[in-house]
Each structure stands twice: as C-alpha cells, then as structure tokens.
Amino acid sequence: MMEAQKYVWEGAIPLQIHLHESEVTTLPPPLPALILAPRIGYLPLLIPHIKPHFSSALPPGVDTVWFEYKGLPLKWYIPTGVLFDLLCVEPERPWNLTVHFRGYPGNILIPCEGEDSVKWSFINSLKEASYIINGNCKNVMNISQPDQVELWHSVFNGNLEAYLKVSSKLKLGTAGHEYSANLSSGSFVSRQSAGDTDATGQVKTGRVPVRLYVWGVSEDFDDLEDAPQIDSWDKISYINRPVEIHGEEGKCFTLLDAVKSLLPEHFQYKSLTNEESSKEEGEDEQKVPSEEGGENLSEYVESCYPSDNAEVKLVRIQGIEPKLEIPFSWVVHNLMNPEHFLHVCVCLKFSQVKIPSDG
C-alpha cells in the first residue's frame, strides 16, 4: 500500500503558466512560467512561486488571483490533478494554464483569499469524510492545534510520512484492506467484501466518501482526442454521495460496481433466478452484488445491467484508468486524497445528457 501512496503524492503534473494578455503592461510580454504542480495540491498555492515571474508585468491594482483553462475558470477548491484528469481528457504536457491577477470572476468562482482559503476547505472536507465513515467528525474537531498545523504542513509540503504520523491520530481507517493479499496472489475475489468484520466474522458494512465529477456525451467516441471538449462547469455534475458497500461471501465488490452505485438513474436492476444465473455466468463481466439495502433473497440473484442509454466510457482516478473490475477497495486504499476522499472523474455517453447533480 505505502508505494501506491507515495506515487500518488509524488504525483505531480507540469505547467506552462501564461499571463492573460489583457493585464501585460510590458513589451515584450513575460515568459510563461513552468512549474510542476503536486497531483495533490491545489492551484492558488502555486502563486508564491509564480507572481514574482509576472510581477513586473501586471497593472496596478489589488491582486485577486485565479486560473483558467480555454476560458473556463478553474475552481480552486478541487485538487489540481482531479482538475487535469478532468479538463484534459486527452493529458496535455505542459498543461497550458492562464493566470488572471485582476477581474476575479465571483459569478462562477467562490472567493479565495490564498493558502488560508485552502487550509479550511480543507479541514473541513476532512471533517466531512470523518462524518462519512465514522457517524461523527469530532476526531478531527478534537485535534490539537499543533497537530492540525502539522497536518497541513505535511499536505502542503507533500511529506507523506508526517502525514501519515498525523493523520493515524483521527482513527479515519476506510472500508477494507483486505484485497491487497488477494491482488498479489492474483485473485480479484475476496472471501470478503470491501466492508470490515465484526468479532463474529460477519461482514459489516462500509461507507466511502467520494467525490463524482461526471460529464455526459451524446457523441460516440474511440479516441481520447475526439471526445468533446468542456467548456463550462454546468457541463460537469458533481456528485458527492457515499458508496455504501454490503458485505456478501465469495462476491468482490468492484470500481465498476462503485460507479453503477453512485449514479442509479443510470443504471437499472434485473432480477434473475439462479437457474437463469448459473445460465449467463460467464457471459456478463459486470455482474454486481444487490444495492437495494442488501437483502440477502435465496431464490434471486441481483445483477446490474446499464440501462439502455447509459455507458461508462472512460473512469480516471489519480491519472490512472483502472480496470473496472478491480476491486473497490484496493482503489479506496490506494488512491484515496489526503482529505480521505475518492475523486472519480467519470465520462458517461448516452443519448439524452441529463444528469443529477448535489450542487
């Protein structure tokens, strides 16, 4: 596990920086500015090192940063790689970024006064997800102020290790770890599912907080290269639910199984016998244990089919496009956030695009 984690902090993604041509006051104008940016950090904390390269340059006037990409601001609150994963469905590097130091636009982006705007967003997506798997937040409310300085420390510097001395302290432990065994003998079926055990063995359930970022098509598409690009945030519905995982022997509860959970508008349940089961075993890859509360019915087998519109094209997670059918629970372990999230950028085509949003 600790090696997945420290590729996923080590993460980090290069960028050429331009000043928006409407506030150079020089001529020529400036360089852009190359950076490389932490996967898990978060944009307006990269302007200590970029204002003094366009300093010179700028008008006069109070500084309200931000970002855009191909005119679409970029909020600052999502983690800088959950940004790339999304915008650049086809990665491009350098990742071509303009910086604005005037025009704050407040009709689509909420405020930011720089690394302190950020620390709390923070904090209090932390507590969120404390609240998510444990019922309550008050192990992060309950931190020392020593700690929670360190604790930011740490993510801001992108030091793993004095993270993980912090963060063992708000007893934040997610649904399940028992696949990495499984995944280095090369079985993708647990005798478990991705929730943990009571004293009796019986599995219990387990709640992942998770962040959606989903985009639909009504175009088909092969290549990355063709897929539409995204121009506006109301093109992109944020859905930020718990994947609720119910334990069931001898079933491995998947990413793809995840996906299918957190988007039920797009997917639709079919009951079969087990005759009719035990029939197309084999035939369909993307079988998934019930959702329905986990009702355990001995003459039916639940299966998830995607409904008629509905299909997953393309799911990426910290960079990476696993397998769908990988188990859940190794993705949770592995390529979680700091702030004890799952960000899932997923790209669905179907013929009408209608997707709910959580704001």
Contents of the next structure:
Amino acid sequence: MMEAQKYVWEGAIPLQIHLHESEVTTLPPPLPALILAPRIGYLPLLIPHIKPHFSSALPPGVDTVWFEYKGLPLKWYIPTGVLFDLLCVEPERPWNLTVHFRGYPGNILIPCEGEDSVKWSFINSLKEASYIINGNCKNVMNISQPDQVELWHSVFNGNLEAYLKVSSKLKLGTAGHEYSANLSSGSFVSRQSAGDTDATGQVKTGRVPVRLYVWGVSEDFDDLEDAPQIDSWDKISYINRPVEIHGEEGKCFTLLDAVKSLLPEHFQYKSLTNEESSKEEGEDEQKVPSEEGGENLSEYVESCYPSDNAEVKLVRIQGIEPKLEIPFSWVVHNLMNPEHFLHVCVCLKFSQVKIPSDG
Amino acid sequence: MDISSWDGTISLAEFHAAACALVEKWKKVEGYLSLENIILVSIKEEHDELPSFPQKEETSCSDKEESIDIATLVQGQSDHDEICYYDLHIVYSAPYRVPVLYFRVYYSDGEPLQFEDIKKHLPAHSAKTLLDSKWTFITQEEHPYLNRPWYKLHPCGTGEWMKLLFQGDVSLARNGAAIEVYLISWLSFVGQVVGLRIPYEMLNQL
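Having seen the form predicted on its own, I'd like the form predicted in complex with the partner chain now, please.
Below, the chain from earlier opens the complete complex, with every other chain and molecule after it.
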C-alpha cells in the first residue's frame, strides 16, 4: 500500500510553459520555462519558480497569473495531475501550457491570491472530506496551528512521510476498511488480501469523498489521439458527490460500481436488492468472463442493466487506467489525493439506440 | 420525523420535497432554486418596505434558467448611490447534505460588485464575522451548475444549527411537517447574512 501512495506522491508532469504572445515585450521572445509539476500539487504554487524566467519580458503592471491550455483557462484549484488526465487525453510530454500575467478572466475563474488561496482551498476540501467520512469537520477544525502548518507544508513540498504523520491525527479512515488511525501499512496489506469478500466488519457502510470529471462522446474512438479536444468547461460534468458504500457481505464493490453509482442518470445501478444477488448466493458477482478487460466488462454490465444509455469508455485516476473490477476501497486508499478526495476522470460514450430490455 | 435523533441534515429527496414547498415564491430551475434580481434594503433603515416576493405563481421547473424581473423599487433608498441587485440560488450540497446559499451582487448595468463593496452592503454582524474568518464564511467558488464564480455561504455547521433551530421550536416538532418547512426555516436564518428577510406571511404557514 505504501508503494502505491509513494508513486502517487512522486508522480509529476513535465510542463513547458510559454508566455502568452500578447504579453511579450522583448525581442527575441523568452524561451518557454520547463518545470516538473507534482501531480498532487496545484499550478499557482509553481508561479514563484516560473515568474523569474519571464519577468524581464512582461509589460508594466500588476501580476494576475493564470494558466491556459489550448485556449481553455485552467481552474487553479484542481490538482495539476487531474487537469492533465482530463484535458490531455493523449498524454503530451512535455505538456505545453500558456501562462498569462495579465487579464485575469474573472468571469470564468475564481480569484487566486497565490499560495494562500490554494492552501485554503485545500483545507476546505479536507473539511468537506472529513464531513463526508465522519459526519463533522471537527478533526480538521481542531488540529493545532503548528500541525496545520506542517500538513500544508508536507503537501506543498510533496513530503509523504511528514504528511502521514500529521494526517493520522485527522482520523480519516474511509469506509471499506477498519476504522483505525493506527493502521500500519503492513497490517493493511494482509487485511486487504484477505479480500473484500471476507466476513463482516470488513466492508462498512459509509461515504467516500469523490470528485468525478465526466465528459462524453457520441462517436467511438479507438485511438486516444482521435478523442475530441475539450475546449470548454461546459463540456465537462463535474460531480462532487460522495460514493455511498453499503457494506454487503460476499459482494465486492468495484471501481466500476462506484462510477456508475455516481451517474444514476446514465446507469441503472442497483445494489443488493435485485434478483441477481439472490440467484448466486455468496458467489462473487463481479467475476467477469472478460478476455480483454475493460471493453468486455462494460458490455457484460450493459446486458445486466439494459436501460443504461451510456458506456464507460475511459476511467483515469492519477494518470493510470485501473481495471474497472478492482475493489473500490483499494483504489480510494491508494490513489486518493492529500485532501482525501479521489479524483476520477471518466469518458462516457453515449449510446445512440437504447438496448431493449429482456424483461 | 423524530427531531430528537435528527442531525439536522436532509437527503436529496427531502430537499426536493422542501423545495416544492417553497417553489410558489421562487422559481425552481433544474437542480436548484433561484431568486433573482431582488433588491435588499440595508437593515440600517427601519421604515422601508421589504422587497416583495413575486405575487404571480411561477411555472414549474423549466430546463432553461430565466431571470425574472421581480425587482421591487423600495421607498427610501439606502444611503449608497447605486441600487444593488442580488441573485440568490439555493443548491443542494451532496457532501454536506444541506442546502447552500449561492449569491451574486451586481449593479443595475449588470456590473458585478467587488467583494469589498459587497461587504459594505452586508448587515453589520455579517461584516464582522467575515472579518474574523475570511476564508471560511463567505467564499467565492464555482457555481456547481453554472460554471461561473459565485459567492457561497459555507455550509459547514448548517446541520448543527438546523437541528438546534428545530429542537427549539416545539410546534415544529409536533407538526410533523418539518421537511416542508425546512427550507423556509433555513432561509430565515441564512438570509440574515445577506439581509434577506422572510415576509411574515411565509413564516405564518408554519
């Protein structure tokens, strides 16, 4: 478990940042800045590193920094890795971004006053996660000032060890595990391998903080580079809704289950109430006869839920596309961001024709 | 509804029921309630008329959001030069399981007010609370449906004080119609932050 978290924290996106041509006042224009941006970090935190590179070329005036990708202003409170996974379907390395120091689009982006804004956005998200998990924000509100500083610095610096020390005080164990702040990585691994199909006490009812970024296509594409470019935030459905886990014995709640449960308008997701579960008592429902994994899984699931009007085409978390049948609790625990939210980028393909129900 | 064990929060279905109870006075847009183009008089003035809620019945939920011009010009303007208009949206928060107030303020030409100017228009007690907790009371965030920056009253704690509000009112607990009045009660509390007062006739229904 520690392994996966380490990889997440060490993950970074190489950026090549160009100053917007309207703001270049020197000849020759400045070269783009190259910087490695932590996945779990935020773009405004890079400004102190970027600004010196461009300051001599800037027109006079006050700086109001914002970033843009192919004309789309980037929302600064979304972690860098998520922005990349969402907007760069065919990963571009380095990722070419444009930076502006003037003309902040206040009608589209909420204001950003540098590190402070990012820090408070982070803390507010942490509070929200705490509320979702525990039903209150007390743990976050009550940590000491030095701890809060330490927590933020650990995220700012990408220091996982320091982060784990402070965050354990927040008692944010999520549903699907034993609620224990003293959970060591070793015991967690063995508990997990005992499986989610294990006896009671293993999978608990609860809510999991998730942020889903959904975009849809009506035409299929085989290659990622054929995927349509997202040129407006209106094309992305942002769903900030917790996943509800109902502890069910003998039933594994998968990543696909979780995604579908958040999209009831597209998927008729049902939990342990339908006839399928009574047919196969105790058997693992989610064993799918798939040869190729993803594609066949969604076809199989579609035939179980014939009134779905969409198909899950792509699920990307921390830059990877996990197999959809992986237990959701594993995904959450290993791939969540420091504010305890799991950010999931989903591409849906909408069906043209409704698949007839078998009754 | 058993008030004693209730934590002050509501489910999405309950929010819908509560919203329907309020919808005669407000326009219900897909997913949230909106009340737009209203003028809020500064509480400093005691003899002004309250902005009146629309008298006409609103049509039910439409897909497109239309602003209704229900601005009422009030006798006795505030001592500021310009009239400010408020748009108020009540949106359900799935994480916090409570309603959240989103609002924006603008001049008659549509120009949005800067945060500093909004603070001047807020009732005195709000301005003070804002001073004490800049980042946690009123924040500027993206409207969950409209993809634009709006101001939002932070929902943390709403569950707790809603529970207190209901527990303190014996008639509410006895009534059993708690969900229907949830939003009006919530609004009577939250509205004070921006200076919105609920007309007596609405509260009288309780």
